[in-house]
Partner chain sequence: MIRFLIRRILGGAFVVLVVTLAVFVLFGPVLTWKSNITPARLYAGKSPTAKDIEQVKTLLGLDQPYYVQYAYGLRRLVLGPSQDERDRVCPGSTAEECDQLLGRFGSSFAKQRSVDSLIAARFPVTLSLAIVSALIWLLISIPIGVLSAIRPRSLGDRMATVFVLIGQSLPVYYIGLLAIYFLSYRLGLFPLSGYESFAITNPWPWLSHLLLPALVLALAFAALYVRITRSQMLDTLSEDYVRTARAKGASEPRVVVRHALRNAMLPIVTMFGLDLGLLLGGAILIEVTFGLQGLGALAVEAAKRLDVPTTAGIVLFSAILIVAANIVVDLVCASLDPRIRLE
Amino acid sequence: MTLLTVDNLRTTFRTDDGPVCAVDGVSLTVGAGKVLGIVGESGSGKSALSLSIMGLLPESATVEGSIRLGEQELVGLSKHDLRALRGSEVAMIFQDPMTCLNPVLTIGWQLVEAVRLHQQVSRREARKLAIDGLAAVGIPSPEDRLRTYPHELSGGMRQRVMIAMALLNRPRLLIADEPTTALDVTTQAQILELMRDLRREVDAAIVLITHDLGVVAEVCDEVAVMYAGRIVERAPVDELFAQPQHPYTWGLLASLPGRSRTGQRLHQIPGAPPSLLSPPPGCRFAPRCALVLDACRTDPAPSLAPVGAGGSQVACLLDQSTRDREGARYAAGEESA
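Taking the sequence provided, give its structure as one chain in the form predicted alone.
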């Protein structure tokens, strides 16, 4: 069953220099119990997409298109109705916990209120749930931590508090924006296991935004690759790593640590992403692509089109044989050899 459906979403911000379309015609679906990974460079539109789904955009933003949670349309929903959904049906783990926790309230107060806002339980019961939530994310002496303030915790501990808060009400849709940032490897494994528990217990859909392709390979069912506000490739996770189809995806895979021989520099994609104030015509990756065609620079940007029978899609004008050949080379690490 499809839980989240995003259809032709455009999120535009008004700036002093002109409009910036941070999410440009994005469409995707996430089924119940599935994990969709979204990867791409900083500024590719990943976080703008997540905030659009959550309805947490500033007044300077406008949203066009459709975002549906089950059968409920979220675009145009009132602030009151969005607040009722956030934290219960939909939850988000934010990238920067220090800006999301209230600095003048204790951790315990914030966790207890997050429970009582959405569940009909006593304060004592909510406190017990808060303690259990902190213990589940690996925070030692969780009962004592309820009395601490955010500034008394390390960045990693604050991140774990945010994860505990997001999971307290067992949401049907969890959006995780770099959830393992600032966490050690052991804690990272605990958090990923908690996300697996959530999908098993309540059949939750998870959107995982990350730069860590290792995490994507471990927990995701599908991957969407974003570049300059658009999805350029979407595929089942095994297919993306075994047979990537888009030149940008090839560059991401070739940049993974461990692909280069000892003593050699890591592979890097030449150039920089385009300014979204005035993006180039045609394919937005064309200025950085080693296999660019004349049509890539002038023709309308290609839309996602099916590749094979496995459910993969790619937005690229290169012919299939070239994409298969080059994708296999990059997947094998030959470009870094």
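What would the structure be for the form predicted in complex with the partner chain, rather than the form predicted alone?
Below you will find a single chain and nothing else.
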């Protein structure tokens, strides 16, 4: 069952230099109980996309298109109605647990607040729910933790608290914006493990935003690769790693450290992402693409089209045989172009 449907979403920021279109015509769907990974480098519009869904964009931003949660349209919803959804139907986990909890309030206060903003329960019941929530994310002696302040907890513990807080009201959609980026590697693994476990339990749709393909491989069912505000490839996670279709995806895969390339320099995609103030015409990856065709540099940009039987979609003008041939090289992980 499809829970989240994003259709042709455009998020534009007004800036002093002109409008910046951070999300440019993105469409995607996530089913209940599924995890969609959104991958892309910094500035590709991942976070703008998630904040658009949450309705947390600054006032300088405008959102066009459609975001539906179940049957409910979120774009154009009143501030009041959006606020009622935030934290209850839609919850979010942020990147840096060090700065995302209020330093001057106790963990207990912040958790109880999260409950009581959406549930008509007594303080005592809210406290009970908070303790259960902390226990569910594997925090030892949760009752004592309620009295502590964020600075008294480690980064991993804080992220667990954030996750517990997000799940307190049993959201239908959980957006996790790089939840492991700010953590050290062992803690990352624990948090990912926790998210995998929770995913089975809470039956929420999860949108996991990351720039780490390793994380995607671990947790996601489906992946959308974003580049410069657009989705360039969408695929079930196995397909993406087995038969990557888009040259940008190849670049991302090639830049992963792998066992077979020990001792070599990691691959780097030449060039830099385009300025979103004046994006290049046609495919936005064209200026950095090794296999670029003349047609790639002219509008309209290629749109997502299905490839193969695996359910992948790609926005690329290369012919299928080239993509299969090149993609296979990167999938095997032997090539550093």
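Numbering follows the first chain given and starts at 1. Between two forms, the rigid core is defined as the largest C-alpha subset superposing within 1.5 Å. Here the structure is a predicted model, which means the values were calculated and not measured.
Once the cores line up, the CA of residue 160 ends up 2 angstroms or more apart between the two forms. Residue 239: CA moves less than 2 Å between the two forms after rigid-core fitting. In a rigid-core overlay of the protein, residue 252 has its C-alpha displaced by under 2 Å between the two forms.
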